[in-house]
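Read the single chain below, which is given as structure tokens and is the form predicted alone.
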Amino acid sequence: MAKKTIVILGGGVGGLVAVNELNKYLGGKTNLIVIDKSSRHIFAPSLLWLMLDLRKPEGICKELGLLESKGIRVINADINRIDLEKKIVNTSKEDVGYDYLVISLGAELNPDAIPGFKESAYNLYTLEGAAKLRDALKGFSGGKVAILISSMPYKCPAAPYESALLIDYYLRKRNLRNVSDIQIYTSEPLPMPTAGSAIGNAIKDILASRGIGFNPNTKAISINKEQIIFEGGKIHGFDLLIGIPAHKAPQVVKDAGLVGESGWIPVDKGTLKTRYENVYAIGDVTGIKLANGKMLPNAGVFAHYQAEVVAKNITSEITGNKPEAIFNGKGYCFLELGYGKSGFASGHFYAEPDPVVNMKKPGFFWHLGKIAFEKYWLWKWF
């Protein structure tokens, strides 16, 4: 019998998740390939480091070409287009066919949402822009930092208001605080909101303790020069912008007919098939609706237990017995603070009605402890 052949399209923590887990069940037993048009995994929660000269960028990343070594091949292309009915993945490269599909996509920035974002805002979500972001601050002298989350949804729930607070801290070591502004604008009505309102309260009380203003409800509209023009006419200025750019599904799912209403892949929330025979859909190109009718909030730790989840229930229809792994909606983030500490908040998000989500006293020790998830993530999967 010929070996099935399953694609992982992407190289992000779901697909690398899923490949390595797929490598385990069933190395040498499958063909395994990911797809990805980069040739470097970026361990995203970093970035905030980077930004502060904490990191270097190549102490963040890992070639994808390093998966060679386990048996897993790894094809660095544009993908052009998914057919379904075919069972192939067209790249830049080559045509690849496939009997089990992995989607992990991710969501795809899209800067060009708001008129002026990409001339005037650093883009924390890429390596390019948190270097950028980085040498900005270096030679910033005090004045307006504004920081604005373009709509909903976005990955990384707590990572604006992360930045937010490493920035105070940033500024405070270098004596800048008191001749500098620091504003979250964002369309969302409280922190992290599907988290619940004790944990959005929670985090604008600690925002409020550090001389950080917090503007929900406020939509931008355009950038122009050193000005947010926002629905209703209002207006902030700015000597620093740093921006979290619209976030669409990647155009060639759209185009394979798998987005939704909500715009993202609809998957079954427990074991993240599709409507399409043999295709899964993991992590930020998912659209999950919890039981309050908010969206399953895109963050990395469920792209990371989504994957177990794909490659077990794979791996059992490969092998003839019955899939039965499940995905939980539980997960965990960290919040970094500055001073070195962070805080941690972990939660069931399908419970209902509402997700149950609780938050640990902010501590050094939770510091220590993404620091060392950070040494385990990049020596784990590679």
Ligand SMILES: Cc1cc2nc3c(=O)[nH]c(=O)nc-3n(C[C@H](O)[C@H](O)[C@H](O)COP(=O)(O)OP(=O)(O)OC[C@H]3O[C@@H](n4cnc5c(N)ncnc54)[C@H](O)[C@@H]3O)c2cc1C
Given for the second form:
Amino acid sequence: MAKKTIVILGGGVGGLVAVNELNKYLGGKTNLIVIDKSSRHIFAPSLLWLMLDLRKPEGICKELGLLESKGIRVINADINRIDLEKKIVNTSKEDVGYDYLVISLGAELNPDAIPGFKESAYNLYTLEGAAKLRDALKGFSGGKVAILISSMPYKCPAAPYESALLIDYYLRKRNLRNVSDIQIYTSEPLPMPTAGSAIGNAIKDILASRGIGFNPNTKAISINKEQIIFEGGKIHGFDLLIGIPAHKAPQVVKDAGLVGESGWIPVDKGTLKTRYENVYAIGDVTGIKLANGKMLPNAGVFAHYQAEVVAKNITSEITGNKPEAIFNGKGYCFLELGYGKSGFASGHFYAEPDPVVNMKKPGFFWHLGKIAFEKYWLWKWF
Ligand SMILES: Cc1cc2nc3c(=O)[nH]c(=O)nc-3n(C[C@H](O)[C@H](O)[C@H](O)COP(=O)(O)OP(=O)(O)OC[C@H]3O[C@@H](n4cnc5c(N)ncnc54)[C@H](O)[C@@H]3O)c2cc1C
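What would the structure be for the form predicted together with the ligand, given that what you showed me was the form predicted alone?
All chains and molecules follow, beginning with the one already shown.
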């Protein structure tokens, strides 16, 4: 019997785990192909440490080509078109046919959504942006720091808050905090609102204890040199602007007709199946509605667990067994606070009527846990 071909779109968190897990179960028995326009995998949580010059870019990236030594084919190319009828993915290098398709293309950053963003904001969500921010922070001698969350949804709901706390820590260390102001602007009513009001209020309290301003329900409409202009006419000045750009589904999945009402790919919340046979979608590119009507947050931890489920179920199908793995909506995240401390929140997001999320007392232990996780991640999957 001819070997089946499983194509994984994206070598980010979901794609990397999916292809490794499939290789563990089916290596040698199937053709495994991963396609990404980037030649390297970036461990995004460490962008926050890069921002403070605690990491070098090469320390938080791995070449996807390393997967070839495991027998996985890596195609470094732009994915231009997904033909779901013919089961072919068109890339800038070649056309690739598939029997099973796993889409893990993440969220596309859209800095153009707010005029002036590209010119004025340091984009923390890219390697290049975080490195430029690091250099700007080194040269910063105090003033108004603004952290702007352009819109919802955005990946890692904790990251902007962690960046505020880490910058506060950094400025204190350099004796610049007394001549600096830090403000967060977001259209959210509370930090990490999907995690519930107890977690949101706990983070608000931590921000307040560090003198960081939290400005909820604010929507920026444009940025003009050193001012953010908000809906309703309010204006806030800044000397250093850290921006979380708007997110949208990658054009290629929109063109393929995969995107639903939410603007993301609708999937079965347990199996991650799309409405197309043998086509799965995982991670940030999906839109999964929770029992309370909110969407499952975009986080690597979910992309990771979803990838494990999909790999198990594709394996079962190919080996003639019943696919039984189910993604249960559980996840966790660290919250970096500076001073070598982290918080740790874990939750069950499929709980009804609302997600149940608990936060452990912040401490050194969780910070060490985050460091260990970074090392583990870059070792485990390559
Ligand atoms: C600063 C920061 C901190 C974070 N911290 C955490 C954290 O502590 N915990 C956590 O759980 N999550 C965290 N996240 C979020 C996490 O990184 C994402 O949720 C996760 O990467 C999503 O995985 P994914 O596979 O869906 O997409 P991604 O990891 O974004 O991968 C998508 C891949 O698809 C490729 N791609 C897209 N379009 C195309 C195309 N047309 N052609 C070819 N290739 C394409 C991209 O190059 C990319 O490699 C953080 C994110 C950031 C930015």
